[in-house]
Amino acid sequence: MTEPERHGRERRERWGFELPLLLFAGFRSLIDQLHAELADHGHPDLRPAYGFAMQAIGRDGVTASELGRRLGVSKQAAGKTVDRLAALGYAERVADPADARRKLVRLTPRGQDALVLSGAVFEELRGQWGDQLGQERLTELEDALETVVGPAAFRLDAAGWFAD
């Protein structure tokens, strides 16, 4: 039995442009499901770009300039994102203990909760993909993607890249 027969589909030749569309559709599916779960668990205002920003802020906090660098956006664009995250209660600006002239952006407990919940939801979604594809195929897919994208796979500047 061939691979396509085993999965109940006949293989067809694909066009080159379909690969990025399929990859994006998989990404979009995961992100849409994540945000539905976040909304159901008290985080209805989070948007995908905020998730990238919150990851870039990290546990220790960052300056707005560093946040902009990590996200691949201007300091002003990063500042606007911080303003929105602060208004929603996910981040705050605090004095930098190392330099009183600077402000750090830090996640609030609400922001940290959203990231922890996101991690748990992603684990659940990965499990669902494993159930649908089979764990071996999912692992092969992940390994193949890791091979293709190399060590720069986990960049946080995707939100800025999409906006360009």
Second form
Protein chains: 2
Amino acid sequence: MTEPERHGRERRERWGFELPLLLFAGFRSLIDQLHAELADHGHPDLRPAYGFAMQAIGRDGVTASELGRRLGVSKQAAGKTVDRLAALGYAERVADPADARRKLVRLTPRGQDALVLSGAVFEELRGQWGDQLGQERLTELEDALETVVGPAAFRLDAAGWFAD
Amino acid sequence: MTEPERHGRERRERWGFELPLLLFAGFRSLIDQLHAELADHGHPDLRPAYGFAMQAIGRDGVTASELGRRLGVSKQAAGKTVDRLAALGYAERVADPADARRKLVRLTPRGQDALVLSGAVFEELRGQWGDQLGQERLTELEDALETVVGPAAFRLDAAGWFAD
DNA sequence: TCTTTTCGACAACCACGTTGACTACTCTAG
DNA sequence: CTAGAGTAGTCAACGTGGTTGTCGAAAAGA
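In place of the form predicted on its own, the structure of the form predicted in complex with the DNA is requested.
First the chain shown before, then all remaining chains and molecules of the complex.
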């Protein structure tokens, strides 16, 4: 069995507590680099939690209640998030002509721009990981993670897990 | 090249944005299971951030200022964290006889117990990942992560990245 | 000794979540 | 058609976890 990356030295025994730390460090590294890049491209006020919220709003817009459901928080919390997004110019509320109770939350062009830019940065960062690890090892990392976390990976209800 | 886990089907192309989601989902899965386990063993009020704080306090205790430095937050924020930990019975403040300004923050026996228990749970959870992935793939996952994040993995300054 | 640094605490504030209560509106059953 | 139930959005109060600024007391260095 050929394992070129091993360099012949014995691998240290791992502790259980290292695993969450490694996963978190990887996650944080990506998110930190993303936001450094966003800040350099006209979005210095974007915080990690806003990215999740904007992703949950999507191209079509949502109501605050639905946004709360998607993010796993109360409708009041979702409403406050929309307030902050709106104050920064990333989202706006428009009245729903078909239902006078509802107000559709939509991304502004600036919000769309941030989302598109984030996608591009993530591609770039994944490319860097691929350069460091090799495409094969990167793909195996992703597959291994998908195996253990299952479909739960792509939920957006990460609110509260963020700061700056 | 033998790749037994491929099962012959073509692997879907991955998007860059999936990588942070997978890492985060893995991290959250471990932390959620840890806290479910802790809650079942007499520690229902322990929150993820408290684990980091207790880890930073360690066996020897620290001052609030030093705790702030280790966690990457202000000494005032660290002091508040100690207040909450103390209110739950996980930490206590003792005057330092050698320096009347300082108050040593120490873990109570209950705090030590929670730390020991957490370590055991993490070993158990890592074992479960090993069962699912195979020891080899798990080790490769850990090594790959360490490669990309470097020594930054084991910093404790994750405060603010948590909620319940 | 005098000045600087450090420690812990207090206050005010912000971000981000929670519940509960309330109004306005829509929908459905009788 | 109308009464009642359910839903949308907002307001208020509060909890947690951060921030900065200020302060007095104690330690440490010139």
